[in-house]
Structure formats: C-alpha cells, structure tokens
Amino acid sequence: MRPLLIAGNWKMNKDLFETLAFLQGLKAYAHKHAEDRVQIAVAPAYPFLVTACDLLKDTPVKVAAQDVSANDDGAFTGEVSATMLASLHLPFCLAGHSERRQYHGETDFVVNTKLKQVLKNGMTPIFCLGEKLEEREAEQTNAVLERQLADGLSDINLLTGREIVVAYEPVWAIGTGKVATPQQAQDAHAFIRNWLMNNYNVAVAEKIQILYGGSVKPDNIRELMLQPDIDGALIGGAALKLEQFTAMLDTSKEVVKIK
C-alpha cells in the first residue's frame, strides 16, 4: 500500500511568531504520534521556511515550499528560484495550485516549467491540477485532467514513480466549504492514475501518490482517505489550526491500517 502524504498548504498565513508557535505543538505531537505510513508536510511562507527547517530537522515532519519560479536565477526580482530552496534541502515544493493558475495566469506550459526545474534540482515537485465548476458541470473533467497532465508532464521521464506527487484539486473545492463527494474524488483520482499508466507503466503509476485537495476537514477526511486511489490529502484552511490538522493526522493513521 501506498503511504498517506497529509500535506498542510498554509497560502499567504502566519506571521513568524504564528509559525513558531504551531510548527513547535506539531514537533510535539509527531514525537509522540509518528506513524511510518502517514507521511506528514507543512508548506508555510517563504520567509519561514529557514524556521521550519530548523525546528523540524529531527522529526518526521517534511517542510515543502509553496511555489517556485520557472526562471532560473538571475534578474528576477522577487521570485525564489529551485535552485535556492533546493539548497535548504526541501523534500517538496508546490507547482501548478488552483491560485496560481488563476490569480496569477500560470498556464500549463508554465506549470511543466516549474516542474522541471523543482526535478532538476532534486526536490519533489507536487503537482497541482482539477477542473473548475463550470468544467464539471459541462462534464469535461476527464478532459480538462487529461490536458493538465498531457501539458504539464510533457517531456518529464518518470522512471519509478517516486520522483512526483499528483495532487488533485476541483478548483470549485477549494476554499468554499464544497467538497467533492469520496466517490467522485476516487473517480478523478482513478482516471489519473489510469492516465499514468497509459503513459508511463503500471509499476509506475502504482507508486505514485495521488492526494486529494479541496475544503478536507477533520470530518470527512476518512471517507476520502478510504478511496483506493486517493494517497493522502493537501489541506488548506483546516491546516492553519494544529488541533484540526493533528485530527486529521490521528484519523489517517486509523485508515492505514484498515486499507
């Protein structure tokens, strides 16, 4: 089986003292509670990364990077290259979420840029991809994901799986309180994983993590995580406090060992 990736997106929240102060009750509760098949991430901003690194240098706990720039270094003011968080030495960095794709107009050529460079500089990228409501209701789910994969993979060579995460998020979900059904999550998550396997291999495909995102909470985080295919979840507002995010923990490390 597959391990559970719980991964906590903080987006644009927490000040330093903020970080410090949940970033040292979750360093506590993985000292106690560490569960090999329940991997555990926590995103926060940019100028916390070097803290968080610090203070969960001895625990289980993974500190992933929220974005990165496509460019490489030089003249470009205000964007993080790979190439600088690679040297903190960040297991995982975000590429392609909902808010960057529409706020931000990153297209998918850009996401595979992202990407790329995140591979390239020997981090693992988790790749953010979904289809917005007037998508779904067109039914053109399958459509739109068979596009963001197509485009955002291109020219990236996965050899045994472990190189990416997938992280499948209906933008309709994100932030409004919706959450997609478990079976229509499985559903996507199944026609991803199907996709990696027509295009990759089986073995690949069976070992790369699909995880779930959009409006998880400590209340239906179970049945999402019960689904076959769905690996783990990238939380948003309900990893912002510890004693939802830890729930959440402690109901994952439930399902493991009934999946």
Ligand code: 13P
Second form
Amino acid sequence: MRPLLIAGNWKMNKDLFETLAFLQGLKAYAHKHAEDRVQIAVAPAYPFLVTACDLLKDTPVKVAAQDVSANDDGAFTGEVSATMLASLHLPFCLAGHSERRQYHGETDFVVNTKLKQVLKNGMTPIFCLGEKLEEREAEQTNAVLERQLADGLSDINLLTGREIVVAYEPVWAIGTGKVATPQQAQDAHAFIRNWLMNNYNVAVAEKIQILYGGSVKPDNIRELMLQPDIDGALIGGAALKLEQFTAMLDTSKEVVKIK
Ligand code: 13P
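Switch from the form predicted on its own to the form predicted in complex with this ligand and give that structure.
Complete assembly follows, chain above in first position.
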C-alpha cells in the first residue's frame, strides 16, 4: 500500500508568530505519535520556510513551498526560484494550484515549466489539478483532467513514480465547504491513475501518491482516505488549526491500519 501523505497548505495565512506556535505544537505531536505510513507536510508562506525547516529538522514533518517561479535565477522581481528553495533542502513544492491558475493566469504550459524546475532541482513537486464547477456540470471532468495531465506532464520522464505527487483538487470544492463525495473523488483518482498507467507504466502509476484536496475536514477525511486510489489529502482551511490538523492525522493513522 502507498503511504498516506497529509499536507496542510496554509496559503496566505499565519504570520511568523502563528507559524511558530503551530509548528511547535505539531513537532510535539509528531514526536509522540509518529507513524511511518502517515507522512506529514506543511506549506507555510515563503518568509517562514527557513524557520520551519530549522524547527522541524529532526522530525518526520516535511516542509513544502506553495509555489515556485517558472524561471531560472535572474531579473524576476518578487519571484523565488527552485534553486533557492532547493538550497533550503525542502522536500516538496506545490505547482499548479488552482488559485495560481485562477488569480495569476497560470496555464498548463507554465505549470509544466514549474514542474520541470522543481524536478531539476531535486525536489518533489505536488502537481495540483482539477476541474471547475461548470466543467463538471458539462461532464467535462475527465477531458479537463486529461488535458491538465498531458500538458502539465509533457516531456517529463518518471522512472519510479516517487519523483512526483499529484493532488486532485476540484475547484468547486476548494474553500466552499462542498466536499466531493468519496465516490466522486475515487472516480477522478482512478481516472488519473489510469492515465498515468497508460502514459508511463503500471509500476510508476502504482507508486504515485494521488492526494485529494477540497474542503477536507476532520469529519469527512476518514471516508475519503479509505478509497483505494486516494493516498492522502491536501488541506487548506482545516489545516490552519492545530487540533483539527492533528485530529485528521489521528484518523489517517486509523485508516492505514485497515486499508
Ligand atoms: P480547503 O481545504 O480550504 O478547501 O482548500 C483546499 C486547498 O486548496 C488545498 O490546497
């Protein structure tokens, strides 16, 4: 079985003091309750990544960046390059989050370039994709996922399947409280895994962790994580409160015992 990866994406939330308070609490939790099959990651804002890496360095908690520049180093004011992130020894970096696509005009081509930057610099990208409400209503979900996969992963060679994590985040479920049903999520995950099987191979597709994101909460995480093709969660709002985040980690630990 693939391990579950439970990742908190804090987006543009938490200042330095809030970041420290949460991470100290999470460190204490991880120290007492570590379980190999439940991997933990948090994605704080850029200014706090160094502090987060330092604070969590002897713990199983991994730090992720929320985004990366598509460019190499150079004259790109305000951007942060993959080389810079890699110098922090960050294991993970998100790319293609729907908020980047929606508010910053990121195309599948840009997402593809970012994925290549992250991979080239030895980090694991968490490649986010998912359909909008109107696309689901028009029964275009699979077509959209197929396009995002084909364009996003264009010219990316995967040898083991451990090089990348995929996160299926239906846009209509993000921050809306409207979670996909476990069956809707499982169907999309199975479609993604099948695409990976056809475009890479069975062994690679079987190794890739596919996370679900979109209104994951302590009271719905269990049914989602029990689905055969759901290998973790990318959590926004409910990952901002330590008690909620650790409650979801506790539930995930129960799930891996029976999955
Ligand atoms: P919510 O959990 O707040 O819906 O956000 C999901 C998300 O976008 C994680 O990347």
